[in-house]
Amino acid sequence: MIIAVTGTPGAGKTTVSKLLAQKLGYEYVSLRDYAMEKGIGEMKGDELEVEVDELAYNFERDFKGRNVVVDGHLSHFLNADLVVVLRAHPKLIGERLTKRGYSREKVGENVEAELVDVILVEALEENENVVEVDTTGKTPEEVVNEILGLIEKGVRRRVGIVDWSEVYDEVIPYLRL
């Protein structure tokens, strides 16, 4: 089985999706890492740009039929059995983005991209199994429990939990106007 994880810069993803493999004894894999391993994709400053049908392709020809949990903010685009969205509050975002040093049109794309869903809607445009998760407040063993208890239940889709309409005020500081 190939679960994909994905979400906005920020969303935990890293965490979770180490932890989630080891928890069922799976294979991690950094799509970023396996990228620059295969050489798909080319640096721009410090991003690193790829083709997605390339990596896709690549990925399916390496990992079909094992079991992988894959972590990557494009892993939504890979043929995956299931993809989990994690989500987590734009200003939380802002704040982890900060901190890592992004720059401040980084921090702001992101805080954007997490405000109106953009992970979560390509995700969706991409796959059918496709459940999201809410980080926010959670540790990252309550969010493996989460996406654990889903995998035992059979849910394949699951969205529409999140809706940060509401906390645009909040992120106003973090974007790019």
Ligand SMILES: Nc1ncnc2c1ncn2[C@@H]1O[C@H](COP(=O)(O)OP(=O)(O)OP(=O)(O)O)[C@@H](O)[C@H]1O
The other form holds:
Amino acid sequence: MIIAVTGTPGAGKTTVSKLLAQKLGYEYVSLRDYAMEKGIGEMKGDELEVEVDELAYNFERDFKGRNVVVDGHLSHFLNADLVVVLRAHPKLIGERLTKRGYSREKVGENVEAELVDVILVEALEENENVVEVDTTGKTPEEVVNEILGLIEKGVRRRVGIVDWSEVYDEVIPYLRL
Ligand SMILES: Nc1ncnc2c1ncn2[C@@H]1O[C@H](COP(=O)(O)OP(=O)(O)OP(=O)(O)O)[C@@H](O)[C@H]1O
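Got the form predicted on its own; any chance of the form predicted in complex with this ligand too?
And the full complex, kicking off with our chain again.
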């Protein structure tokens, strides 16, 4: 089974994906590292720009039939059996990315993306099997156990579990208004 873990940068994809892969006994793949290894896409500044169709085509060829947890904010464009969209309070995204030294512009862009469900909407356009998991106030272990529980119960779709419009006021300082 191919499990794609996606979400806004800073939502916790890498932490959760590694732990999930470990608990399931699956391979862990960073989609960014995979693209770079295969020479897919090109660096524009410090960002890797990839053609998603080329990425999906190569990934399918290399991983079809294997048990993989694939981590990346483009992983929902792959032909996955299950797409896990990690959500986090946009304020947490703002705090984490600021701590990482991202520019105000980049922090704002990602806080706004989380606020208006950009990745979720993209994932739903690509795949039927989308489960959202809110990581806010949970440890990575709790998040992984929640995902394992959903997989065990055979849940393949669970969306609409967060509504960040309720917390809009808290994130105004991060927005590019
Ligand atoms: N419940 C949680 N799930 C995942 N990460 C969490 C959680 N709570 C706190 N964190 C922390 O949040 C940070 C998330 O970073 P991580 O690199 O995993 O995110 P990411 O979504 O992969 O970001 P990026 O796409 O920018 O690499 C880590 O420092 C992690 O320890």
